[in-house]
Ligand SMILES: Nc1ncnc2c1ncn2[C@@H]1O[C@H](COP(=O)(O)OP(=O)(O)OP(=O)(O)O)[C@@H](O)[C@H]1O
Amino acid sequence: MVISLNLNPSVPKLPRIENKQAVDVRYMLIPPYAGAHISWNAETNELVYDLEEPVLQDKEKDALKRIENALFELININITVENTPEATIAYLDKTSRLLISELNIAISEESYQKLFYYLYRDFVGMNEIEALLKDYFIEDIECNGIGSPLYVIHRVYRNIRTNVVFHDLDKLAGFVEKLAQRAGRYISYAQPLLDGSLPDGSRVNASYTKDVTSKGPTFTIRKFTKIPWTPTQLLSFNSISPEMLAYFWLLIEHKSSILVAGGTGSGKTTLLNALAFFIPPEARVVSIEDTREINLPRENWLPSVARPSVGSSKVGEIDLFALLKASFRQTPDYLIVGEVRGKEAFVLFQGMASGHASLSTMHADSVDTLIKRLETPPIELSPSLVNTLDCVAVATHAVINQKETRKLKEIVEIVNVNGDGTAIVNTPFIWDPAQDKFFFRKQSKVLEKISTRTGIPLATLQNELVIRSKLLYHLYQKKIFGFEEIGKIVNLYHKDPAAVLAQYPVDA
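Coordinates for the sequence given above, by itself, in the form predicted in complex with the ligand:
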């Protein structure tokens, strides 16, 4: 008998339901054993996410316990990380069947298949949350300690409480250790914070404490969307306007430097990734991140990830600063830095000053705060270095018609930074929350700068902005959202705009 777990089920189409109280959907996560049931709970007045797993009879539970105990003695858990899931499952199946016969466990094939789900889940997968990790629709998983239910952020139904709860401190601590181990990191009471990525690219943050006042260890997992959102997808969410995108397209093509600012979870990294689609195809790109989030449809790209040290020594540590310095030896045309926080900003801005184009994000709610953060310790850039920045895109959370959305609030150009650190800015694009509309209200100074530098008449650049924004809008209307597809069109436009416009005509 073969194991009947299906680890690659198709993604179901979920109904978008305006009235949350009417939500009642079920879909499989790991067919045929684990599924999700999302429904309205009238008692607590909220949507709940019930993870449905096989219910075991006492006899089956007993069998599972005995197999597990025997397996623990046999298996080095690490093997599960090294091999493919298929190979590990086959190995686990073979070993379990051997144990069943050796331990004389009487069990039907049907029971065994059910029970194997749990063996897979705990030995190969990520235990209680394995099925949640397999849910295409889940973006974030959050655990706030023992006894509190896990929350997930669902692509369609947003923030939902689940029925998954860690009741036992040792179990939760063990789980957080497993997260750390899978992320190739080390967590302990002496070093209680974890920031890393799981093998599938998901980002994980965890804390490890047994403090009596706290509820014990916590963790957050932001799932790696292997396929990032494209510029046209951001248009479909109404997070940005076609003119704004076309503006970035022109700026990036002409090697400008852009910072995306915004609060936690405001969509900075998502926007950064979408903008990176506009980097010309032949350019050499180097990306540097703390944890792997950026993904680009291009070949000429060197991604690197900072590596913290193991244990308390600094041995083996490669921080952003070191990576960034090293990256200039790779002579990149474009540098993407996932998030600027500390002294690496100095290296980045020096790189910008010497003609490397850069794209990056920084945690700051406004341009004022951002400039202040750049100019004060620990970053402490000189006004002339800050001046090399061309523009700042400010991303924000917004609730529109009771729906959680992300908006590009404004694009602010840095016209000049005075000797005293104050900046003269120009804001060509804004989003008006009252009307939920984007406006192009002022001429861009950066386009003027590009015109002066390159000799391309300003009118040509402005005309190009109009054509490209129409093209992007056209692609959005045709529902062309794909990662590879958009990558191809943008690349072709760079070499042969007429060919693209022949295929996707826009009126000039």
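Having seen the form predicted in complex with the ligand, could you give me the form predicted on its own?
No partners, no molecules, just the chain.
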């Protein structure tokens, strides 16, 4: 018999329901056995996420336990998980059926199919959270310890409590060990903290003992987005205005340097990925990250990821600083650094000063805070180096009409940073939370700088900003959101604007 697990289901279209009490949606995660049910819980007055899995009878539970015990002694699953999913499933299926025969377990084919879901989930997958990891709409998975329900951050419905709970301390500790093993890291009572990446690129942070976290082992998984949000998708969420995107498009085309600032979960990396769509198609891009999150629709791209050390001796460690220094020998036209935190900032800003266009993110909730972080330990940049930065985009997490959302709060141009660390800035774009509207002031110091450097009249740049903002809004209205489709349109515009505007006409 053929195993009926579907590990690549289609992504459903979920309704954006303003009234949370009216939410009642179901969709499959691992068809036909695991699904999600999101609904309003009247008792707790909140949305809940119920993971629905096959219900086993007592006889089936006993059979599953016997098969699992035998499998633990028989196979090395580390070998199988490195294979293709199809080969892994075939291997596990063949081995399980042999064990059922040898152990003389009498179960129907229908029961076996249900049992196999759990065998795959626990041996090849990530146990209780395997289906959650398969949910396209989940961004983060959070476990706060023993006896606490897992929480997820959902793309559509945001923070939701789930029905998944770890009740056994040893089982949760074993799962954290599995996370460490899959991340190629080590965790123990001596080294109880884990920070690494799963094979799919998702970032995992975990703790191992009650000495560190009072509820026992914990973990947080930030899922890797294989297909990032496109600029027009950000427009559909009203996270940014067409004029803002057109402004970034012009700046990136003319090799300006941009920092995206914001707090945790404010959408910094999401915005960075969207802005990277505007890099000219022929340009060479080098990206440097702790954990792989950047995904670009281009071929001439060298993605670099830092490598952690082995043990406490720092043997084999390749950090962002080392990668960044090496990157300048890779002749990049554009340099993207996932996040600036320490000494690598000096090299990045030296690159900006030498003419390398750079994009990066940084934890800061305002431009003043960002400049202070850049000028104080551990970074300690001189004001003259901070001056090489063209603009800062400040992203924020906001609640509008009782709905959580992400907004680009403002775009601030760095005009001059004085010797005492104070900055003269210009703010051409701002979001007004009271009206939930974006406002645009035409005066732009960076466009003036581009005009001076390139000889392109300022009026021409301003007119181009208007045309591109109308084009992006036109694409949004036509619901053109696809990763590859938007990439092709933007790339064609770099080569032949008239051809794009002929296909997608806008008023001049």
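Positions refer to the first chain, counted from 1. What you are looking at is a predicted structure, and each value in this text was computed from that prediction instead of being measured. Each form is matched to the other, and the largest set of C-alpha atoms that superpose within 1.5 Å is called the rigid core.
Here Lys20 counts as shifted, since its C-alpha moves by at least 2 Å between the two forms after the core is aligned. Relative to the superposed rigid core, the position of the CA of Ala498 differs between the two forms by less than 2 Å.
If you fit the rigid core between the two forms, you'll see the Cα of Phe438 move by less than 2 angstroms. Relative to the superposed core, Ser10 moves its CA by 2.4 Å between the two forms.
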